[in-house]
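A single chain, nothing else alongside it, follows as C-alpha cells in the form predicted on its own.
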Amino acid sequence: MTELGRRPAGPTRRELVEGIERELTLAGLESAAVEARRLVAAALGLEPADVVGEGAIRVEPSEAVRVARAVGRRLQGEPLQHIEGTVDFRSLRLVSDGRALIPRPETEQLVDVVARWVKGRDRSVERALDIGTGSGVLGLSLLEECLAAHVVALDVSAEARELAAHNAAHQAAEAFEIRPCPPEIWPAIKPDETFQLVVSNPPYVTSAEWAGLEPVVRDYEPRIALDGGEDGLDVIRAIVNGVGSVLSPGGAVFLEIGANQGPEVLRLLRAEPRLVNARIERDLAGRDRFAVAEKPLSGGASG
C-alpha cells in the first residue's frame, strides 16, 4: 500500500509494455508485442518472461528513463539485438553488436546440417575451420555441441575477431583459435595444415542487393560481412578454389548461400576436381540455402 496522498512510483511493467507495444505498432514494427517485452527486459536487466510474470510491479522513474532510451534507439532503427547486447544462438548466448553480423536462424540450421554429417561418420572431427567467424557463432557451436574438438576461426575484420575472442572467453577459449586472414583467405592456413571439416557463412549478398537492404541491416551491420561482390560469390569462389587443399580425405565443406545461388554454387563445387558429392540442401522454408561437398578418402572425383 502507498502512503496517503503519495502517487505510485510509476506504471506497472505490464502497463509499460502495453504502451510500448502501441508505440512500436504505430511505427510499423512487426512483432511489436514481443519486442516491447524484450526492450523492457533489456533496460531493466530482466528476462522477458520475468516482465510478463511480474507484470504488476511498478516501474521506478529511473527505470522508466532507461526503458525510454532503449525504445528510442529501436525507433531510430537500431537492431533489437544490439540494444539487448546479446543474441541467443542454439544453446549459446553471445554478445552481439555492430562489430559482426547478427546471427540468423538459417545459420542455426546450417549447424543442424553439419551435425547430421558428423554423426554419420565413423570418425570424430578433431579439427574444423570456420571461415569468416564474425561473432564466433559457428565455431563455438561446433565446440559446444561436440561436433569438433578444435576450431580455427578466421576473419578479415579485427573488430569481428575481437568480438569472437570475447565470446570464446565465456565458452571454450582454449579450443577456439582465432586468426586474421586476408581477403584471399588461404595464406592464413599453415603449410600442411588440414581439417576434417570446413564451415562458413560468407558474405553472399550482391552489391546491388546490399544497397537496397533495409536500414536496420544496411546501417548497423558491417558491409564486409554481407556484400559478396557483383554476383555475391566473391568469397564463395575463393573458398571453393582452395578448400580442396586443406580438407583431409573424407572431410567436407559446408557453406551458407543465397536462395538464388544454388545452381551456380553447385557448378563451382562440381568443377573443383578435389571435391565429390556436391549438393545443395534447403532451409526450413524450402529455399536453397546450404552447399555441401566432400573430399574423397582416396581415388578420383565424381560430381
Contents of the next structure:
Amino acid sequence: MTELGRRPAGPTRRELVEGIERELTLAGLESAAVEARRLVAAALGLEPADVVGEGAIRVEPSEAVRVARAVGRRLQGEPLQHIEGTVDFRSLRLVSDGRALIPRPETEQLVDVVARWVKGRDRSVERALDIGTGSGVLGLSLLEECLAAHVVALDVSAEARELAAHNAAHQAAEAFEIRPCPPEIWPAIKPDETFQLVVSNPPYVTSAEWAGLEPVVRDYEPRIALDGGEDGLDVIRAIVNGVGSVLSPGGAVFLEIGANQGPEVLRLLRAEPRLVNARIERDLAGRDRFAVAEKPLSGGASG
Ligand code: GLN
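Given the form predicted on its own, state the structure of the form predicted together with ligand GLN.
Now the complete complex, all chains and molecules, led by this one.
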C-alpha cells in the first residue's frame, strides 16, 4: 500500500456510539444513550444490540459518513423512527415515514385489549374494520395475530393508504382491503356490510394541544392523524354515531382515546342506543386510554 492509500484506523462502534451520545446529550435529548445506539444501528444496517455486542469492530470511513448523516437528521429534529425507517410493533416491523402517524406503544396495548375480547368469544372474528389505519398497524396486527380473518382498512389520506399498502405487502390482498374514506367515514362501507370487530386509533388531540405538541411530532407527523378538532372528539363522535349500524350482533368497537377523554367518550357510547357494555380501559401508565362498547346479540336496532 502506498503512503497515500494508508488510512488511519477509524473509531470502534463503541467509541462512535459514546461520541454521539455526548453530542445528543449536549443537544438536550432525553434518551441519548438509546438513541445513539439506534442511530448507529440504522446507519450501519445492524440491530441496536449488535452495535454494542460487537462494539470493538472498527467503523469504515464510508460508514462513519452515513452515521454522521443520520445523527445530523436527528439533531435537526427529525423523529428517530423516520431515520430508522421502520418501527417494531408487537411482532411486526413496519415502514414508518411522514405519510402516517408513527405507531405508539399505547396502541400495542389496544391490540391486547382486543385480543382478550376475541379470545373470550366462542367464535373467531371473520371481518374487522380498522378506521384510520395510517401505516396499517392495527389492521395488520389483527391479521398477524389471527384476531380477524379479513380486515377492511380505511384512511382519508391517500399517502397513508399507500404506506399501509406497502406494509401489507406480505399479506394476501384479499385479507387486507384498503379503501379511501371521506371524513364522515360511513360512505366507505357498503349498505349490507357488517363487522364483528371495529378498531380505531383516531386523531384525538385537541386542535389547541396539537399546536403545542413537541416539534418532533407536530412538524413531522401528519396533522390529520393527530388533530381531532376543537375538543379532540370529532372523529370519535363520527365513529360512535355510526358504528352501531356496521357492527354485527355480538360485535364490539375498540377506540384509542386521550387520557382525559374517558368520561366524555363513555357518555357518548352510553348515549348510543345500539351499544351496550361501554367501558374505559387504562394503558400501562394507568391512564384512561381505550374505549370499548358492544352491540347486543339481540335487540340491536339493525342487522
Ligand atoms: N398518542 C398520540 C400523541 O400524543 C396521539 C395519537 C392520536 O391522536 N391518535 O402523540
